[in-house]
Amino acid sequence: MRLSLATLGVLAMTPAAAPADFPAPDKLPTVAEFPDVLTTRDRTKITTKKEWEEKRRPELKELFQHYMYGHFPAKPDKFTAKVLFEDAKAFDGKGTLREVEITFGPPEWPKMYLLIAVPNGKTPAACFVGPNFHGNHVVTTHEKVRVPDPKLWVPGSGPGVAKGTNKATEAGRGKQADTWPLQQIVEAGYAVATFYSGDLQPDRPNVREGMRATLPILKGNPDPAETATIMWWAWGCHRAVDFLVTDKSIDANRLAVVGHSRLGKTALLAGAFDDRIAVVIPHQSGCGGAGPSRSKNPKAETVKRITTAFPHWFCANFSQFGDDTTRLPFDQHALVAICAPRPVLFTNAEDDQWANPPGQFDVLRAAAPAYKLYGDAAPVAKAIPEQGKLSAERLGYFVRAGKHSMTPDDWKVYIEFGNKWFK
């Protein structure tokens, strides 16, 4: 049963330009190639870092909210955290594992459960943070890690989920440990924190649950820029950061956000909208993430396909560009540019053309002008690196053999990139 708004309260949104300031999607001009990231809506050419930060960067954030991801929710006034358990002898004694219950907003709002692994004797440590698909219990065999409440919806494809139930069970414990290889990360000297994305917003449309239930229902004319699911997940990454910057075992200046597939889209958006995140790593994120909307790869997912199959990931305005992406007043290079001057790493697999690896490299190249404003004359490689070789420029790129997955070998690349940029 959905809680009433009177009970929940209504989450305030970050102020943005009024809807009247934005043309309807079909009224926007056609731009065949990537729009120039340094040219504003009023055709002003940005030439300095000051102009970028004061005019173009905020403008791009407003455009992404209105036409793609929905409103960026405000930060809660406060949060509370409760440690559910702590094991200081985890990972063969090499690290400490704990799970933290985070409460924000009214007590009836969803709670978030953050699983944190920290190397012993090497703190404060740089930390990778990001959402997982099926619950914290699937990434470790540790018996004290919480299984999501049976009342909380989880994907039916998840390990240990009985057919037709959408309920997490003990049978899934540790079955996806390779996706977030906690011990491997800890042994490399890094901390890692992850949470179930469904804690914030379950991944299904047409159900007003999770954080979506905190929004007002507009009679007659639904808001076409209402906060969509990917934005909620990104907002959840920010709430994880709220806690991590208070944790003395974590180096608040060395946080990297990581996500795979749709959660890779989430990682890129989270990094763009939170400057506390120092490194951004969207893995195989494809269309709606690191992949261009103006795709030239016939094997890649398209805006029309993704907004038809997963309309809840984006706000309603974005679906109107499915038949003509040239009317988008931005492309994904602009989301990367918002991250400047922070390092961003795109990682992919050769067989995963659905995620558009070559198109993602084009995105990095098109984002480079914003990075050059900060004094990096060569922020991205001149050409796609050979398979299996990391291009570790500030705008990094890596493609391996294989398919759509997140593996321990991918984490070796994240760690290598972190080793360079967290010095």
The other form holds:
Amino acid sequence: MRLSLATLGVLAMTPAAAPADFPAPDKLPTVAEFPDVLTTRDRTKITTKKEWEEKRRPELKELFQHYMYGHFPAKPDKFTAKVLFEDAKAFDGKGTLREVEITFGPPEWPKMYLLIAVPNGKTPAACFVGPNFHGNHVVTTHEKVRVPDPKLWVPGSGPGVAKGTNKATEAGRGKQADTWPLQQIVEAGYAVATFYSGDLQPDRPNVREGMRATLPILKGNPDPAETATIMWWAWGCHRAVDFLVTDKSIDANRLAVVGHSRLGKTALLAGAFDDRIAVVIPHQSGCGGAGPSRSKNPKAETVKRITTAFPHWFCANFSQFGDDTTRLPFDQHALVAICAPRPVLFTNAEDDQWANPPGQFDVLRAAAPAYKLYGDAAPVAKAIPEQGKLSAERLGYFVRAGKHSMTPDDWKVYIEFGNKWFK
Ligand code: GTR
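Structure of the form predicted together with ligand GTR, please, following the form predicted on its own?
Entire complex below, previous chain first.
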């Protein structure tokens, strides 16, 4: 069946036009260090919270859309949720587990499946929310949790995915329960909600599928700021939030977004573009997330490398900066600054230099001026804290020993940070 653009909801999704005066990447001025977060494009120095919110913050949001992540899609007009199952005696009776099917557009649009665990007797609870890599069924052994439809593409590296199939299967159930340790989180008094990132946008280039299939194809004249994959995943986090704020067992004022690696990049972007998210925790997110584009760490991933290996994560404009990141009119500190005054925590591992832990600390330091406008005189530590010790300032930082992974010990750190800021 051929679907017309209108059936696909294209009209609803057509983004606002990019500001006309944004120069092509190679026409931008060179700025060797991080551009000052408080100086606007027209060289005005921001000194008040009001000026920040009215002028610089919206400008930065436009710049990040145009040159890096692509247009921020509109909120869908339609939104319905259906509870697929609920187990009020999950986690040895300590919590309730449910899965919710969320429909937010015309029937052709992808649906999203949100898995929610809530601590019994401790509601409304603060909630960690974020995308997962391989499907909800891999984060729990619970037999009712849905396996993604075999028609939906999943990464070949996922548990229970037979070679060459890219199909999720029953064999993956519970195999990555350590990455989103639901019971541990519930026992700490928190709720947790996760969804498969590929529900919204499968993680592969060149295929017009998922939410990307709802955009118009501009033949011969592609939009260099077309909404890219990380933006779609962030948009998915916002749709999860749309549901969570209606759920009486969740405290809508205490939501923390969490994600690992490419999904950590997603968590930071999601936090920057949605003020309903109170705490932002990108874990080992590196280049394109918490890591600087103007990197001084020779072991870290570069813009050139990431835009070559993963062209679909960012809009086409971003790849233009691969050979000269000094032309970027922002660096990642500005994405953190957009989150001000909300707490942001960067978590890392020593052996994961690809994600650039020291560079991420520079990013936090450079975001501080925006936080100071809100009255926090010392929002960030002066130096990188010692390994294994959480620096729980408003701009928090943590580096542990070990590798690139998301573990129950990392969750202890997110929870410790939550315990401080959700008080
Ligand atoms: C790597 C990529 C990183 C990071 C990681 C992941 O291959 O270079 O930027 O996102 O994948 O998502 O695990």
